[in-house]
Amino acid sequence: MKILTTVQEVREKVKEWQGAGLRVGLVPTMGYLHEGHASLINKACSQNDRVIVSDFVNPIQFGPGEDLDAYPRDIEHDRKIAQDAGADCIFHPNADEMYGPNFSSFVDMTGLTEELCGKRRPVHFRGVCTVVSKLFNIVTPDMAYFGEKDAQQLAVIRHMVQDLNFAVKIIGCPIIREADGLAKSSRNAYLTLEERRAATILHAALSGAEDAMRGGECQVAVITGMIRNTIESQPLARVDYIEIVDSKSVQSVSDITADVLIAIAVYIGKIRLIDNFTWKVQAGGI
């Protein structure tokens, strides 16, 4: 598998493919690939003739004190997973290639970015929107693939594509989980054995809430209280947020009258993990 490191290399390769009438898919990642990323690549390969995986730890979406320097990196590991999943090449630039001297142009958004992770990580989504916009301009893909685990990110990117008239179709793909329910994440590699066992509390809390909603519970305060009680039963867990928001606007709701996203962020030791599920309101009630 070819690893491309410059914008020019990518543009030349994509021009070759598109000149032959081939459909191109893009899977943006920050590397340290796992089965969740592989599922995105598999989906992209099923819907496109050629697939590029971007593998870039984006420095401008990390705030002060966050884990930029410690974020796991292993390009040979990533090459194998991407190749086995069917990708045609990896775009693996360094920061200087993506953000040259005197870089000073950013893509920002209001509204969707002000709740959930955006409330606690104020520079995060400006960094995400900027790097994804650059990738869309570099690769000019027909379709791009993102995981539903990062539900707010997916909503933000869909809105950005609409606002800025990018000619790319955004595809959201389901969360891939470990056998014990923990959502696949590159940050899981940070967890100690004890923390890894403790991290299953996120899925347990959300599963309990989903069961309660399936049984007819529709009060936001009750549902969030149940989730909090479950998480706080685990000594290694510390709640960052528990939110129930409108699944499209990502704005908090007081009553569940339309489709909602139930999203959580939880520290297990020092490692911040996220998870979520979407609840679709049936005609005539919850």
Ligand code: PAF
Contents of the next structure:
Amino acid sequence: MKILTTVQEVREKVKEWQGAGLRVGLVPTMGYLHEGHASLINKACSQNDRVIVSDFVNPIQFGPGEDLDAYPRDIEHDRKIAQDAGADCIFHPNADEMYGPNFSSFVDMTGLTEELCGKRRPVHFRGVCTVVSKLFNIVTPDMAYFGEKDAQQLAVIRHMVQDLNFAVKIIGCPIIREADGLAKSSRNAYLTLEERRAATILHAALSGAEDAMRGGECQVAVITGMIRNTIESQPLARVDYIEIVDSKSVQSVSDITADVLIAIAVYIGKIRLIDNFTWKVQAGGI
Ligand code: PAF
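Target state, the form predicted in complex with the ligand; input state, the form predicted on its own:
Following is the full complex, with the preceding chain placed first.
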């Protein structure tokens, strides 16, 4: 499978496809692909004639002191996973190709981006919105696929597409988990064996909360307290945030009367992991 490295190559390829009336799907990633990404690619292949996976560790979505340099990279591993999942090509530019020497235009968003992860990672969503806008302009996909593990990112991108009139349909895809419940993430590769075992506490805490909600618990303070107690029972874990927010606006709620996102960020040792689930009031659960 071909790896395209320049914007021009991608434009030519997509022009050829779209000229032939083919529908094009885009799966934006930062590489180090796993089954979570493969599920996005599978979904994209089921809904499009051609699928491009972008594979680019986007420097501008990392803040000072974050893991930009350490972020795992392995393009040959990615090529295999993308090909096995059915993708047609990978767009793997270098940073100079994406951000020329005089780069100075950014896509920024207020509100949604200031909650949850945005409180801790002030430049993150500006970087995500900018690179995703560039990818939409380069690839001009009909549909683009994002994982629900990054629930806030998905909400931000949906909002940006609406605000800026991008002609792309955004598809959210469910979280893919390891057998023990840990949400798949490229950052899991950082965990030591002991930390990997400890990391199951995120899913355990969320499952406990979900059980309580199924049992009728609807007080935000009680549910967040339960999640905190479970996480704090694991010595290697440290809570960054536990938040219950309206699933659309991502604003905090005090009682659960509409659909909510229960989102957590937890340090396992030095590694920050996130997880979440959505509680749909109408359906009485997920
Ligand atoms: O979710 C990710 O991997 C990244 O934030 C994305 C959407 C590819 C933008 O760099």
